[in-house]
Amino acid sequence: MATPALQLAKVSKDFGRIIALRNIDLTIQSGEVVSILGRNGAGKTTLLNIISGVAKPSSGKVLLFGTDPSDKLNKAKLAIISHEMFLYGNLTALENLEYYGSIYNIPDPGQRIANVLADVELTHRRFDLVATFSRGMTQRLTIARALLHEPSLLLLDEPFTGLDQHAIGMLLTLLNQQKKLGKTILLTTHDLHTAKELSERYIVLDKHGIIHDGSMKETTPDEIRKKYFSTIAAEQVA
């Protein structure tokens, strides 16, 4: 059987007090598309933190490709996109893209930077500052960032932010083509209905664990919403 892409066992985190994540139980595998769900604090920024290796658990395991996720290999399978850009502001989209080339060794990097430009529309203003830009430019050039390298593993953290319809829609099949190609993509979102048009599988994160890791096929957002968000806003009253 294949190693998974993704596994996580007894998976804890707290930050003094705080109990970000407990006891998380996860397995992916290459080429599945997952959407994390949950209210804001859930903990899904941390478990992409954890998965990534930006952040260390407190107890508990992580494999990224039956490995370390510190493993040196991994961080040219892996890419994640956040609320960090990553980006340099004193150099132009070009040279932040060069750069990033340079790091991953990427074979033929003057095409493949061309490449990454013109799928996120941003050709036109590649040798212009990345401070001058708008932050939904800004968003873009984050995307082709992540793609430069074609990483097995995508990492989104709320990656339709800041993006207008016409770039959530390039965004959107962006990502279908890299789950054509059998990209593992696990994405964090509150819009479900996105969740159900790229994900086979969906996990809910609340009290600080998975309450459901479900088929999208087998439900609707509405049905999501109604069984684990109008719970989650009745506790929350109460």
Given for the second form:
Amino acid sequence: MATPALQLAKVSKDFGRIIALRNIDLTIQSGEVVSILGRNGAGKTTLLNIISGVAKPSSGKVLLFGTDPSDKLNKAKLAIISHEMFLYGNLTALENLEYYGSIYNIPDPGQRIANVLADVELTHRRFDLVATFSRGMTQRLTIARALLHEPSLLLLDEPFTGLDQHAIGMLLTLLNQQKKLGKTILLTTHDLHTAKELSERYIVLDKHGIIHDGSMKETTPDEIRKKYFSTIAAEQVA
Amino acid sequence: MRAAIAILKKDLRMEFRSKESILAMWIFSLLIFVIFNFTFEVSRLIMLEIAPGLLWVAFIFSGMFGLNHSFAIEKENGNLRAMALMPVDGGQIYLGKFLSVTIMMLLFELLIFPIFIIFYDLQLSLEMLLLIPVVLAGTIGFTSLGTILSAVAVHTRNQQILLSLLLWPLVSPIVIWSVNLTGMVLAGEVATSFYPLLIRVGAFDVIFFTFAYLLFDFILED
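Mind sharing the form predicted together with the partner chain? What's above is the form predicted on its own.
Whole complex next, starting from this chain.
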């Protein structure tokens, strides 16, 4: 059997007295697209940080493609899209991508940069400083930056936040392309419609753990909505 | 080395575009020279005694500004996290940042030194070429330690205060020896202790650089 893209065994994370995650067991196979649902503060971002190797778990084991997430080879296979842009406002769009192209040592950087800029429809703004971009344009450039090195695993932390309808459509098209290429995608979102459209599997995080892990195909949108909102309703009742 | 060069190129490009750091450093140093030159009426002999100290005060305080600025730009848009995610050794990232801070500081020192000569009416001589290794060694010692401590301090709310608190006790010997060495050159009295002292500063540079290069991976972790 092929090595899973991601394996978490009894992963816990706390920040002093604050418990973020408790005993998370999760396996994601290569090529799977999984949505992580949960209210604010459920631990979704912390989980992505641990998977990416930026944060160490307090206990438990994380394996990315069978090895440690902080392994250099793993880092080259990984990309993150989040509310943090990872871009420099005082550099142009092209300079930002050239910088990341050098860091990730991508082959034929000129052509690859031209392709990703075209994918996010920013070719005409490539010589402009990122500081002059609108929020939507910056987010599109963030997507280009993330896809530049053709990652095998995409971690998306609420990637649709702040995007207009056109940009949302563009991101969905790009993510569907990545899906067809067999890339593994892990997505946190509050948008159940998009989660249903993109992913085959969903997990609901609450009370620091996974309370639901199911197949999107076998679950109706109403059922997912109930499971998702039950966590919020339960908290409000409490 | 590829990643270090990419970081260096990116930092220099951003700095030369905004000129934010170099202008602030230059104005600050100019103020120090003007204030000390026109406020205190001291004899030329005393001025020669305090001039090396003044020169290094200008270098070090301006260097502090450069160090703070170097990682402040990485905090913007989460770039510090992007660095932690890069598929390269932390040492490469450290080397890139160290080189950019050092080049900026040396460039600034090159710009400020002629003004220092004019303000303090110093005579140019061939012996002054000995200031090149002194300034190089002192600056590298300061930036090699300053770069890693700046990366530590940037995670905190009181970045500038913490950087000063961490850096000063450790870098003081290098600064004091650099002032002594500069004093010897400016006075035209290069004593037999000059070269051993210069080698001592160089040895500290190597120790600080190696320690920072090897430990930088841990600094990037959350």
